[in-house]
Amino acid sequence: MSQRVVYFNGQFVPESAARVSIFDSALMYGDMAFEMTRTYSQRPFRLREHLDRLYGSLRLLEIDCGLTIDQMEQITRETLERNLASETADMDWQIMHDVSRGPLSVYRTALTEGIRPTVSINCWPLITHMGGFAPNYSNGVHVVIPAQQTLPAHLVDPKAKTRSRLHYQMANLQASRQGAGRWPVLLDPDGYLAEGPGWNIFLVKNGELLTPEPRNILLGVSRATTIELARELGLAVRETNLGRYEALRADEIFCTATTYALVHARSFEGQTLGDGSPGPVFTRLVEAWKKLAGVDFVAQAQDYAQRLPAWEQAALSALGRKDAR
């Protein structure tokens, strides 16, 4: 297990050496745009769509990172390529982009490198994410509504993916108090379903796919992919206002995100959906996703779950950690 490298402000450096200044605007204000992409068979999945959203976020934040989108894509692929040899050939990866405005100018006398945007790209083996997630594919997740609402678009536009995400953290904490493994879906200020912390929600009713309108949500790449695949399967898709009432009457509910693609909800607000197992529409979409990705990501996650303890022990041993056993 060789050391991973990170692209950091124009250089490739060891992961352990990539450090953001304590005076960075990301720390001071959460003033950072980011994107997370995953690979399938070590190839980035819809990387350009993720980068397009990143550059949309940067435009909204008025940050010029100094790289064109084409340059960012080239550097991203090089970063991934430099890290592939650190793992086995069947390992897939998370690719993370983080771009901030850089350190605040008031602290410029403490900065030998001067003031410039902070740009980093790191790659992380998906075994840690998907190994722990694997049971959710068969068991489903329990979706609940927390007290925390989402931020309305007239305050901070949720279409920009930024690190200012305290409302997500509050929703997670509130959901966890309802029981282990609860997934919070936030309501918008009008009382309609918006999104979860890092995922989008879909309902199925009478064979029709329903999902919240784009007004107060992040426009997920996996959300868009799911809509595209549903239409290819001949399913009706509607973006509309959805509330607690519609969710409780849904035949199926599922969530979409980059890492896991999609996972079914076993219950909503404590009420079991059907018999709690994956529904027929969700099952069709999973198969379509696997075909598009070229990877059975469910089987992959189950394999990662078996290998994760040994992987973590090897990683800790490589660091000389005393808690490695």
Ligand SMILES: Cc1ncc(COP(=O)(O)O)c(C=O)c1O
Contents of the next structure:
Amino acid sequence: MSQRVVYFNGQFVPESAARVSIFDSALMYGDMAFEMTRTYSQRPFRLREHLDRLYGSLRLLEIDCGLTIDQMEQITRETLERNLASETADMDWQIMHDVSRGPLSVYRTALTEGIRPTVSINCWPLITHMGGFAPNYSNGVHVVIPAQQTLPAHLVDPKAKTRSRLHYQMANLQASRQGAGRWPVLLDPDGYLAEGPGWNIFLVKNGELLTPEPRNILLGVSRATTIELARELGLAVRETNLGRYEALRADEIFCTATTYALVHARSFEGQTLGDGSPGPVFTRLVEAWKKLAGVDFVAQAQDYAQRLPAWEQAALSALGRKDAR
Ligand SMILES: Cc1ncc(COP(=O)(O)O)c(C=O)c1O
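Instead of the form predicted alone shown above, give the structure for the form predicted together with this ligand, please.
Complete assembly follows, chain above in first position.
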């Protein structure tokens, strides 16, 4: 197993050597834009859409990363290419972009390279994320409304994907206090459903797909893909204001995000949806997603789940960790 490499400020370095300064604006303010893309069959899925969103986030934060979007795409592909050989050919990857303004200028005398934006791209094998996630595909998740609300667009626009995410973390903590497998959907200040800490939400009512208006939410690439696929399947889709009431009356609810594509909710606010199993509209969408991705990502996650303990042991052994068996 060769070591993973990271693109870090103009160079490819071993993952363990990529270090961000403690004086970085990301650490001081959460002042960092990021993106998360995944591969299917080792090819990045909708990379350009993710990079387009990254450059939108950077524009909002007024950060010039020093690379054009074309250069960023080319370097991203190269980073992935350089990492593929570290895993088996059936491994898919998470690709993470992190870009900050760099260290604060008040600390410039502590820095050998001077002040410049921090730009990193790392690739991580999806076996850990998807292996752990696999049971959710059959069990579903329990969606709950936490006390924590989302930030409205007029305060901090959630369309920018940034590391300023304390409100999401609080929502996670509040949901986890309600029990394992609880997923928080944050309300906006008007009491409408917004989104989860890393996912968008869909309701199905009488065969129609409903999802929150593109206002106080991150415009998920998976959300857009789901809408596209639904329309191709001839399903009606409506972006609208949705509250607790609409969710409680929904026939189906599901969540979308890059790593797992989509997962159904077994319950909403403690009330089971149907018999708790994946609904017919959700099931059609999953099949359409698999076709589009060219990968049965549910079977893949189950396979990763089987292999995960051995993979983790090998990774710990390679580090010489004492907790490796
Ligand atoms: C707050 C938030 N909403 C929605 C999403 C889903 O976006 P995507 O489908 O592009 O992964 C994410 C992804 O991380 C997110 O952080």
